[in-house]
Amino acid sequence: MPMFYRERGLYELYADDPERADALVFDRRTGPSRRGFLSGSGLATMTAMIGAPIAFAEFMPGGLIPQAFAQGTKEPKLLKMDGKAELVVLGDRPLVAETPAHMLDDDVTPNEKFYIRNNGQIPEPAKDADAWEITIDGEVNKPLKITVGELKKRFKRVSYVLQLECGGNGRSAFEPPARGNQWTTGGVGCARWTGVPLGDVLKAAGLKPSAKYTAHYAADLHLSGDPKTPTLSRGVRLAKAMDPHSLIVFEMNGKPLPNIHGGPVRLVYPGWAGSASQKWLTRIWIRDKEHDGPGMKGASYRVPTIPGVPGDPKFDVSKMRILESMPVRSIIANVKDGQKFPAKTREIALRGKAWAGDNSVRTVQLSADFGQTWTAAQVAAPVNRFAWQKWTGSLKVPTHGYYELWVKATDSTGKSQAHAAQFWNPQGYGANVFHRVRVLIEA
């Protein structure tokens, strides 16, 4: 917890009752859209649990919980694993930890700093790497048994830098919560992956007209300790996986595939949700029809095609569709949450990273005023496609004080991300919000 806070109380309540915490703290005389001003009463209870005057205080929007308050009171669980920097551990069984949004400031993320999701037992590391094998079978007219050490020396390899994205990523935005581990922004990275592109072995395997769709299947083993329940078998449609950016890997940063990231070898299709690129990777069944596997079906990686009725225990899942890419995102990278910054400083330089899926990043704006005004950052092409952008800009504060610096993106075709999360879903994918980033600037 940063350092400049005095008091609890108001944390609680917003975590425990955030409709009676906006009551207490936003002058309701403004109507019933939740949209008005800091009543005096409230702003001053604020700025005494601060401890410093909240700069542009008058355009907080109500309803949009402060980030001052907005993340309680509880310590998070920092990861103690050899190989890995200290990530935020959101789940034990199976083991789930995102990558702080101040420690993706590498244009290259790391292996220690690479988030991890899994759904089942991690596996024990292969003994023997280029002698694990993988079967592609199904709607081909030449099934194939091959090791990772035939497909080194068979097909041309290629290295790219890709984005990964885990399909909750983002979720702890939406009210009420979703179900699921709750991410922040970090279920993300962008490593250099090598390998060789799928489609180029899918040809070898000589795809028949039927073939329609893939299925993945994996070597870790289920919660439950059955051996013949797949943990995770999710695919993706055949033109993703001719795409020549969706790979077969087997090197990560210049080093063979860590085990916890799925090594010896795994999928990765960039752009799209996290899920769909298998690790521990054993078989590739291709389909005639879209995979009905594990995570396929229901709400699993799915999002809503029309709007519903947040929290609704009947939400309709025939009016959803398989998450494939990512919305548009964008982090604050050199600033950590929390962070003070000496007085009489006037000017915050900033950079960090955006991300759109399929899509490129068209522009990224930045905020100290709650939105109120938006400056434009300079957004770099991305070193290949499918790799994040690198954005940098600055803000400019008037005082000493509190402030959030908002940053937002907006994608090649016009999507942008939003204050709050949008298309509710029981499963919680999709959100895209504005990254807030809580300062203070010393007196």
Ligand SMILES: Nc1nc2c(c(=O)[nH]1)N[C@H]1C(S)=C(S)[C@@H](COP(=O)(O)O)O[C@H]1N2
Contents of the next structure:
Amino acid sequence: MPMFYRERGLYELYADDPERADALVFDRRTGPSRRGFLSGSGLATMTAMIGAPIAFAEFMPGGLIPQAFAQGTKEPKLLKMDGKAELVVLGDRPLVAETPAHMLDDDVTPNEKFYIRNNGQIPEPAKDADAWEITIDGEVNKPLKITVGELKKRFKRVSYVLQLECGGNGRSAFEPPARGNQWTTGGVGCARWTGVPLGDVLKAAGLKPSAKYTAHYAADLHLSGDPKTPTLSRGVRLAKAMDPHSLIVFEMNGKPLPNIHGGPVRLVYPGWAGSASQKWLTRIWIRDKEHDGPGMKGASYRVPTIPGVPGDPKFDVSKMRILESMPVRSIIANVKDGQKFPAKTREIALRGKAWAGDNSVRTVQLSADFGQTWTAAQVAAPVNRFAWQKWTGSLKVPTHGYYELWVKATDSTGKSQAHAAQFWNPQGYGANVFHRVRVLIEA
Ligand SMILES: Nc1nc2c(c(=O)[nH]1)N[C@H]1C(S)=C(S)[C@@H](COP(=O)(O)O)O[C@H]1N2
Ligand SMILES: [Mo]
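Counterpart to the form predicted on its own, namely the form predicted in complex with this ligand:
Time for the whole complex; same chain goes first.
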């Protein structure tokens, strides 16, 4: 990641003790709360650190960690894997890697750029994909044992562009930090998936009136390698399972589903926390009540129904509900964080993506002055339901210096992104802060 600041002192202080760093930089004479403004020695310090004047510094809110200091001092570790781009590795065991926003500029995310999230071990690639077997049982009249080959023959094949997003995407914005992989914005991708509607297969198995919920099982072993230790097993309400866009998938962007993405066969429930989209699918158990497998209880993939105290070690998990539809989010994809623009650049053309779980995106707004003013972007319709939406726009940059380009989206129900993560919860779901990209207009 290119950096254009010279020293590290304040930057480390922001990482270790953001309160103190903030107090140092922001003038507190206006009051005891985190409401100062950037001025005097604080502004001088920050300007020196960045090595450039900060445009619109007068609008920089106190308590906002400038993006120039928000990232760690460590260089990100990049993925080295055949068939995959250099994604940012968030964890090795299990392997988890996110896609930097500037790599999400394609209309449809290519396989090599698609993020990776595993909870356990990655199974060996299947030798004969069509012989892979899936069982459908539980609250059905005719339990099915069906191979991928039969699935392709018996059911109508469909193909949609669908966004898949990890439930923890955006987690790194929580303060204090929440447990788990520290996703920034890159736990998302939007590929063309081909498969058969899950609902068609469930109908063929004959759902009983008692059928309420799915429970998914897969071939990946627990990290310990012990086949007796249960691994991630999530499920969805029947209504989501019957949505014509909920698929049993065997192709990704026109190629056989890659092993790392769950090949030969997986589920895709677009718009919902990615953990429901079981990879290496072996069984769907239809249940008469909410599934209670690993990943369904406690604070796992659950969000608060009433706000709790951030960081509370005794956070009341009994008042949480299952995370289903993901919240609205947007990214700038054509400008790389840390990018420099030549002197005299006075306007920056921007484009990116926005998506909103089960909802659609109504507006996308841009700001170059720390949210003081917002400019509307043009938002395109999705190519099909549950595809992300492209947006285009531009921002004026009246002087040289350091800027943060911000993007925020609002969904079809009127909900928008905020500057800070809301509804803190122990495992950090639902943070959907503005995407902020720092740029330098050279003098
Ligand atoms: N069998 C299995 N399926 C799984 C997982 C897993 O660990 N095992 N991880 C889930 C999570 S948390 C996410 S976000 C998505 C990620 O899919 P991807 O790796 O293809 O991007 O797969 C889901 N399906
Ligand atoms: Mo996930």
